[in-house]
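One chain is shown next in structure tokens, namely the form predicted alone.
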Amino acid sequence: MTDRTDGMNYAPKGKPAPVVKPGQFVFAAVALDHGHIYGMCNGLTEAGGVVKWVYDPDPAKVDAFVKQFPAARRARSEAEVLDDPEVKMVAAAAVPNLRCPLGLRVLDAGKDYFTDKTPMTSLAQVEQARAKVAATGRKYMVYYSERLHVESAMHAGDLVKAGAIGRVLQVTGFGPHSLNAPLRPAWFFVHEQYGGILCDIGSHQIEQFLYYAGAADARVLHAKVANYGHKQQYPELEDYGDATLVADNGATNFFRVDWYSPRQLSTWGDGRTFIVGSEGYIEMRKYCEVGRGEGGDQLYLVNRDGEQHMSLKGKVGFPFFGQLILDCLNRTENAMTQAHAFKAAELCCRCQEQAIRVE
């Protein structure tokens, strides 16, 4: 599950950090649609989680998680997960517009939910979450993995909070992916299913832009999809997107992202983040370094101190997921704020709605 050039089974593995004893923290997964499933129990479990459960209606996908996750029990039934009183929290990455039917009835049940991005297809599912855990007090958590999975990412925030650059004036983001059509569930290719390109994978790029520019909210300024390459085939497919946004604090936005990514790449796609600063800017180059065979997570930050190139693999960690676990049992908002969550998931989808078709 950390083929690198398999997108969405691409599941970072990190050191154990356990900020729980043994048994303190019990988790289930359901759901099994999209890899990224993996990516987050690695990460639950490294911060110290033990995943009791595992529910999804395929059981070879039951028996995939099981060879991963030896210690997950079988589940019959979603039910007979919700109904364990043990289990804190669920997570899931259901297929995208089932994501938030499958939130509701856990906050319903008293439990956290921990999802896959994008957490909501459309508007109302997202004043539905809303409303939801205002009145059960539960958590919806989203896993943004392209800041919270990348060490790269999580260090260019804690630069961007020491000052390093200033204030934030800017973020562009690139999220080219691969798209390797032959091994896509049939939804993915279902505009109401998988809601589109700038809600689905978007939700990255919207998501830091909030986050690395301190924003509490933004406004869609222009936003557009196409499918350039695939319309005989994949009539529903968006194979192509970008948007341009201005937060609440005048920071400014664009992104762009696409199933285009050459399969002779090393990796599915040659992520990239550009920060500017009112004095320096930083770049991250995510999963891979074109040409010179160094691996992802690397850093530029130019400022007041010159030029820096940072190697982060390995060095920073994930610390996002102990934050989280914390979170549940101090019912603490370390890790990330409900708002913020809901505010980038609200984004995507005001995104998807004003775009342009480009034919």
Contents of the next structure:
2 protein chains.
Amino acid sequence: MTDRTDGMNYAPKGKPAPVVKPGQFVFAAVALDHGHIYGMCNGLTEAGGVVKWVYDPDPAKVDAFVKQFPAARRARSEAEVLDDPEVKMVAAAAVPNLRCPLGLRVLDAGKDYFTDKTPMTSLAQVEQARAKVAATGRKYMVYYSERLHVESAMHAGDLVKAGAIGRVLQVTGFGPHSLNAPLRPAWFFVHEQYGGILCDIGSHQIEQFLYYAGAADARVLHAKVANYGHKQQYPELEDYGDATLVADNGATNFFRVDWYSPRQLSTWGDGRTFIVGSEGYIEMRKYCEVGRGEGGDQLYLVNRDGEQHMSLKGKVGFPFFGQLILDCLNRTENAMTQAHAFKAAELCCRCQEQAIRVE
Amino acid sequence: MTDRTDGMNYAPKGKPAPVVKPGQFVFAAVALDHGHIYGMCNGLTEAGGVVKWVYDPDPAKVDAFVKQFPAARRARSEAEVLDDPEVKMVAAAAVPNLRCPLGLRVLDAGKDYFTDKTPMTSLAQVEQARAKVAATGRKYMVYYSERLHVESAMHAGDLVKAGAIGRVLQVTGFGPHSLNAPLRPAWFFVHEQYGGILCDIGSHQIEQFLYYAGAADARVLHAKVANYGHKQQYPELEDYGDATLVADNGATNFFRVDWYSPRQLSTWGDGRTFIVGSEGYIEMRKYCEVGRGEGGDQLYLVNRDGEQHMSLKGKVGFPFFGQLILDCLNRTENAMTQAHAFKAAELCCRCQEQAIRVE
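Moving on from the form predicted alone, kindly provide the form predicted together with another copy of the chain as a structure.
Expanding to the full complex; the earlier chain stays at the top.
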């Protein structure tokens, strides 16, 4: 489940860095439709969380999960999980258009929710989730893994916050993914279910833009999608998408997502992020150093101190998960604010709605 | 005049590869306003051209030119150059908004014109130039140096043509430049004269898009400009711009240009081009391998043969110039078609016209 060539089942492992004592933070895993559930549960357990339950209607998925997390007990139903007062949080990676309905049930049960991205597939769902959070006071947190579970991406945030490149003017992100079509579940190719490419893998990109730019809001200026190469076999797939946005603070964004990573690439995608500031710039080569066989988490910083290359694998860790656990226990927002998580979701839905189609 | 830290005076030198005998192709250099004239004349003389005349109203510019090209005679006027029947071509790097009027005079004199980019600064000029070419049968060629004078960029074109990445779906270009404001002439900061950032340095990007995508035409979908950091000192400068286009064959383009290259970078700009194809992708790191001290012309190719890194400095040469000379002598279009040169110019003007302003 740490297959570098398959983004869907790429579940990073970090060093254990517990922020709580055993049993202080109990969570459950339900809806194992997307392999990201493994990265999510790795992160939470490394930070000291205990996965008490697992539930999915498909026993094969549960079997696989229990192999990785033997402490997890097989629940007989979702209700059994939601009814357990010891469970503080439900982690889930449902089919994208079912992530919000599940989240609403979790929040109604008085628990926090931690879902794989994209957290919603429509603006109506975004509004439902916002209303439910307001009504219950529970958290609807999102695994935006392309920042939260990438050491170079976490370090880039620290550099920006420390002023290493001045005011952030522009963020460009490339999120190419390998299709690996035969390994994908059926829902992956049904537009209503996966939500569209800008909503799905585009959500990572917009979350990073808002974060690095330090922006609370943004406007979609242009977006486009295409199904260049799979019209016959997968008519509802969008195999290409891009968009450009402007944030409330004037910073702009362009991102490109696609399903065209060659199978022969050493990883599932040569993901990049470029941050242009008034005093320098940062580039992240997240998952590989293409053509050099050096692995990912390479960060390049150019500023008044010259050109710097930082190889960050194993050096930063994944502090998000411990912060998330403490946020749940202390009702703080250090890992991520609810407003930020929802704004990224809203904007990726807006991109999808506004997208023109190219051929 | 081969200062790697100053794009305006970056004049690549290649190996001599004459395509003609001495004296077979005589040209002149006039209007030395932009340092690109040196790269242009390097290219033409390495390909066997003889620079017979130089003319500029500023004697200091002529002095500097004659130091580099001692064979060039000082003309007393532009007319003296245009009246010489031996001169086949006039190479020029005028202030951008004067490039077209000069070109019209050159064509009227029965000579071919080779101008620095951007070749025009308005759609009206594009139409004037098209009409003049139609009327005279002369060539109005453009030094789109970020492809024509970059070995990795030339090789990328060969790879694409050979089918190395299948159908080209998307081209992204980054054209960051260092401002070096104190070294710039006054016209550089006057919008009417430099034409706007998308028209000026954006022209390189659009030319590359059309070339790599194999497109004859494209539509501007969105464009933006900003003056983020120089409003007080240089109110007419645009220090940031980007645009996205779709070509007649469905390929799309995004490019970003800016004047934010840190002075401490080893070169004047970390220019990149990314070409995503249906069967693989190419990245060019044109002017430096940031953070690794390895110099530019690094090309990365990922396709069915895996990941490849090619370090191309000194290995490709600059065939454009010899082809251009032969095109002039033989009235062919192997170096570049007139339609292509004009289309890139038209589209960069359209970007500039359609650009929204961000703050």
